[in-house]
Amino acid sequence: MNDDKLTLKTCEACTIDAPLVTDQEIIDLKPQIPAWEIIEIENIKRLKCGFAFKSYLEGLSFVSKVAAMAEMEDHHPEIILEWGKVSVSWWSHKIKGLHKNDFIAAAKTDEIYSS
């Protein structure tokens, strides 16, 4: 299991005609990010996950960690900062939907957090 931990792999660029995952692949990936839910805004589906914090400055925290992998795989969250809880989405602008660097990036994301 292991070659298939998320938190292993590396984003991949995306092109405009890259596939978004399928549901079989949703089914097969969504376990190991059981925190995220898929939601759809416009048609678009995303994933998305609250993280709770005791201030403000914990939250920012956090948020320049995400940042700081976001830069290293290249892909780019939705983050939303307030006191006490940040909300992170992710999906892929360019294919309008969830490919698969959106649950590498949400695993890499639940591990910041975790450590």
Given for the second form:
2 protein chains.
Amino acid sequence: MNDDKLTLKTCEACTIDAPLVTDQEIIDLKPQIPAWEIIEIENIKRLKCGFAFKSYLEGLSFVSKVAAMAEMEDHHPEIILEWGKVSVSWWSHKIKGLHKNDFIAAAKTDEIYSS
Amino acid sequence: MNDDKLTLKTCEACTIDAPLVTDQEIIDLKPQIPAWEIIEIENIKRLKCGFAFKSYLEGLSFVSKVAAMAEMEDHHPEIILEWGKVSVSWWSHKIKGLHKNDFIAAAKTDEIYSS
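Requested next: the structure of the form predicted in complex with a further copy of the same chain (the form predicted alone having been shown above).
Every chain and every other molecule in the complex is listed next, the one we just looked at coming first.
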């Protein structure tokens, strides 16, 4: 349903007592970001996805667009730029895991890559 | 000696049979890039250094400048952008380790950060 479309939402301020996404929310939201993996580093879940590029500068241009979106959302990913590939990881530092914001930001990252 | 100043040199084309830096060359060159660590991932030595920034966008600006230098040198690092920090790693994929190019590029990265 359009009401649930992640790219139409914006990240909310995340406080230290904000809730982690529940397993049911992950099941509901994950189909909107099918390419993303849920990985765990030091017991903290992250959403991670790799994006392919023909050149380093095309990758850099994507990094800049994702960073601009991150500033708008006031939510900042880890981005790895290398030749031919950019990897983006979203998680919520304050709550040491995944918040709904991370799914919104991941969906917006996909939208930037598609555009 | 100025003749040996890394920031005055440019990267040369690196072929698959180019020599890895010798231990003596590492001893000679490393003092010019004191903040950089030599790390090893999957048996491949890399030069890695973290740079601090007050904001994500200041970090992004540094990423763009390092990427522009990388294009000029036709040698491309892995760059990790996160809130407050940018990490840069240089190594030579073709020879699976460190070439003199990596020391030149690391010194130029420091120069960009200082400027």
